[in-house]
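We begin with a single chain expressed as C-alpha cells, specifically the form predicted alone.
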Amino acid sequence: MAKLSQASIDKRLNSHPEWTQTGDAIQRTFAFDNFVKAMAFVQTIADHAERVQHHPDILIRYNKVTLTLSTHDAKGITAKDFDSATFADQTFGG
C-alpha cells in the first residue's frame, strides 16, 4: 500500500473532521458514557483489526478511547488508515 501525498492527506481529513494528522499518523479520541462501553468499543476496533491485519495503536483512559492508525510498512498514511478511521466512526456512530 502505498504512502498517500499530503494533498490526499488533506482532502481525506475533510471527510472525517474528528480526525487529525499527528506526524505520520491520524488520530481520534472517543468519549463513552462509561467504561464498560470504552471496552465494547475496542472489542470490536481490535476484532475488525485482525480481520484486515491492519492494527491501530490504542489508549485508553477510563470512557475515552484514542485510536492513532498509521501504516508501518509504508512509513506514514495510507488508504488503509483511512479504511480503518471510517470503520471506528461508523461503529461509534452505530
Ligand code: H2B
Given for the second form:
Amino acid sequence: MAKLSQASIDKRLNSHPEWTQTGDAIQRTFAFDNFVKAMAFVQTIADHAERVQHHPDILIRYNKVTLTLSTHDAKGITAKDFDSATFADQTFGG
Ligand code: H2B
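What about the form predicted together with this ligand, after the form predicted alone?
Let's see the whole complex now, leading with the same chain.
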C-alpha cells in the first residue's frame, strides 16, 4: 500500500471534513452521550480493525473517542487510513 501524496491527502480530507492531519496521521474525535456508548463504538471499530488488519490508535476520555490513523508499514497515510475513517464516520452516523 503506497503512501499518498500531500495533494491526494488534501483532496481526501475535503471529503472527510471532520478529520485533520497531524503529521503522518489523520485524526478525529467522536463525542457520545456517555461512556457506555463510547465503548460500544470502540468495540465496533476494533472488530473492523481486526477484519481489515488495520488498527487505529484509540484514545478514550469518558464520552470522547479519538481515532488516529496511520499506516506504519508505509510510514505515512494511505488509502487504508481513509477507508477506516469512512467506516468510523458511517458507524458514528448510524
Ligand atoms: N495497522 C496500522 N495502523 N498500520 C499498519 O501498518 C498495520 C496495522 N500493519 N495493522 C498491519 C497490522 C500489519 O502489521 C499486519 C501484518 O497486517
